[in-house]
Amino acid sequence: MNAVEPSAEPSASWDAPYDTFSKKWNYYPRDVIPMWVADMDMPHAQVIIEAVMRRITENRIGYPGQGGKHLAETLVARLSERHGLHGLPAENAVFMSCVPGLHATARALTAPGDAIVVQTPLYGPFLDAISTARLQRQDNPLVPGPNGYEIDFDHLETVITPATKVLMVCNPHNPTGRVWRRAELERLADVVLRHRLWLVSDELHNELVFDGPYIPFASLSTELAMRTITLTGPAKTFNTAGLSTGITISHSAALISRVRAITHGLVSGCPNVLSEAAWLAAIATPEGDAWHQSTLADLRANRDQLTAFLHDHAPRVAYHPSEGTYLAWLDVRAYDWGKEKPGDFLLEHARVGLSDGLGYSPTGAGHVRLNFATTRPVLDEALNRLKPFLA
């Protein structure tokens, strides 16, 4: 392999921000830089601390007496005003977040011998939530394009079968960080409804654009509205994925009805009630707001950051900016190294861990993907160790 040994030796400049309680900078030894699970750096917002707090503090940490329902209304809101997501019913929402809420609809909206569609390469837990309830998985891949990944509309129409019954999408998309716009959702749409199939968006990366606008899938038209169920949450936007919650909602209470029945007894519906505080503070106050703003630019100058490494010191890899979420997606597929497990290469060689691309599907094989969500100093260490192997 034509590969240069870096130093094993962070430069003095590099502080890792380990703590005992990160999943993220405990999964590897403590010399590996981890780029790998969807978690930031950044420090929280502070009103959500606060939030958090006051809530224990005034003891107020019982069965919660309203259900979610001042959260659910006020999130509606928030969709309707800033996204153009009207007319969302607040009662036909079931607060778990989205990995369960995958493999809740998966379940919700299918029989034994159906299928399922996906865009691969994929979030591995859309994969997982296929298997597990032993549905097929009907792969349409993503082509590369000149702006980006792409949805194969033609492959898309040989895939789907009589044994169809849901398409899952995921916008922005995770792993690519593509932003779909309007007319690829169009067309979406128009397979959805001709084939008379249930659509399931998770769109948790929501408010994480840099280059879009985000259109919920649900915002097409009244038709698609009602049969479409959206999930999302404030995990990723506001950093608060160890809170775990999320919703799952639909103006259609019919299938909603159908993930309640699926779901009875093993989730509450009804958000934890710290969660619920954090979440609602950090949507229904200017001081969540004015985090939210200053975390999207310095996620967006990270964005940028590399962007620029990759363009001046990696031409052979193949990557496109990431219009949202803040992961970036490498082929890597250029280099002798890089055509089977990347990841574990990497790990080895320049102690960086990322996300190998094989669990997103076999499309996957020869990339990796990076969390950029982490300080300057970090990006720029891991970045040069790095270097050495995508010269």
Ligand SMILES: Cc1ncc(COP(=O)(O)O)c(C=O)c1O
The other form holds:
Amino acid sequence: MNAVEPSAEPSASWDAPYDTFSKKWNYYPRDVIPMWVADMDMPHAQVIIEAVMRRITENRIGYPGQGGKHLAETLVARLSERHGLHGLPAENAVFMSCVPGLHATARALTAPGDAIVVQTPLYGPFLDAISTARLQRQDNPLVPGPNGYEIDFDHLETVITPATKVLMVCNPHNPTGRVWRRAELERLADVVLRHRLWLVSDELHNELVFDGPYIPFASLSTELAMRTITLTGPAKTFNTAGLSTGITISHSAALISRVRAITHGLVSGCPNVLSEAAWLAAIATPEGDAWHQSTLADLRANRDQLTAFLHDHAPRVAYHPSEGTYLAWLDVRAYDWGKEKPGDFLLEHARVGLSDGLGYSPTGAGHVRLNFATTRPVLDEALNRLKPFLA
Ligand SMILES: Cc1ncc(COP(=O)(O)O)c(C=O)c1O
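Go ahead and give the structure of the form predicted in complex with the named molecule, now that the form predicted alone is out.
What follows is the whole complex; the chain from before opens it.
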């Protein structure tokens, strides 16, 4: 956590969507522009708001009759039609948001002493899921290539041991914004099959893709699908993280029954009725689609603005434009801001709150993650504040 001096009122020159209920906007003093936790500042889709309201006003917030069946079927149909993920049985689903899904799958697919291999830097809760389950973590650090971070397949072979039981993947990748290409996924699939691993693929950012396509891991082959558990949800694409829902789903009934055994009595496995209404409105209405398309266009414009800004004003920042997500991973080791936690420096001096890279594995030292899902005035102001330090 970054320590700062307390509050000043926000400057009148920028348009802060300050909101008492927002974690993002309440973490730092009010004069800081928060660009950390993965929440978007864009307004929610009206169709989602109305669907949630309707569930309440129609007096339908008791125990749900169907336990998410219709939602699971709708989602499975969308994954098949839009993303080529066919044959996923809707009944092989446990509804829970993705972080519990990471913890549950880590435990369901391993025994004490086992190891899980990950590509780092990586969204912190993956690392937490492995350590709290008291498993070994095997890091295969990503390497910067000409077109962004790449998987080091040679190193991956050296990291895997007989104790390795699971490969965990994040696609699109938080924090680097990479969207793994088919050839990369196929090489990973080959590793999974040769070493008889289980595959957990967190695809929560799946519909936030600029340079794609997004290819669901489980779509590669039936053999791979039977070894894969996919986690996804509406939280990122439709900005509904506070409704706290998601899905853990697999072609393999056996894998899902292992997850059910771990979560039994701890999570209901059904969607909360309000999140179910929201998710259905998001994925099964033309209005949900329209919101998604226009938000994606805004995010792409922000990504492009950030890329141009860094190119023009921050030649020493190593950065590859994000292909997906609304997160940018900036290597700022060339600056003399304290090698470990440059985010602290930028917080104190620029009054911009970024995520320090160390939270994403030791290789994240000297990096920051910047969330660019904000309004144009806020992005402009944040970049103006960073400019003198990046020159
Ligand atoms: C890759 C990834 N997985 C999971 C989560 C959190 O998931 P949830 O809110 O559904 O638990 C995030 C949030 O930023 C994320 O980026």
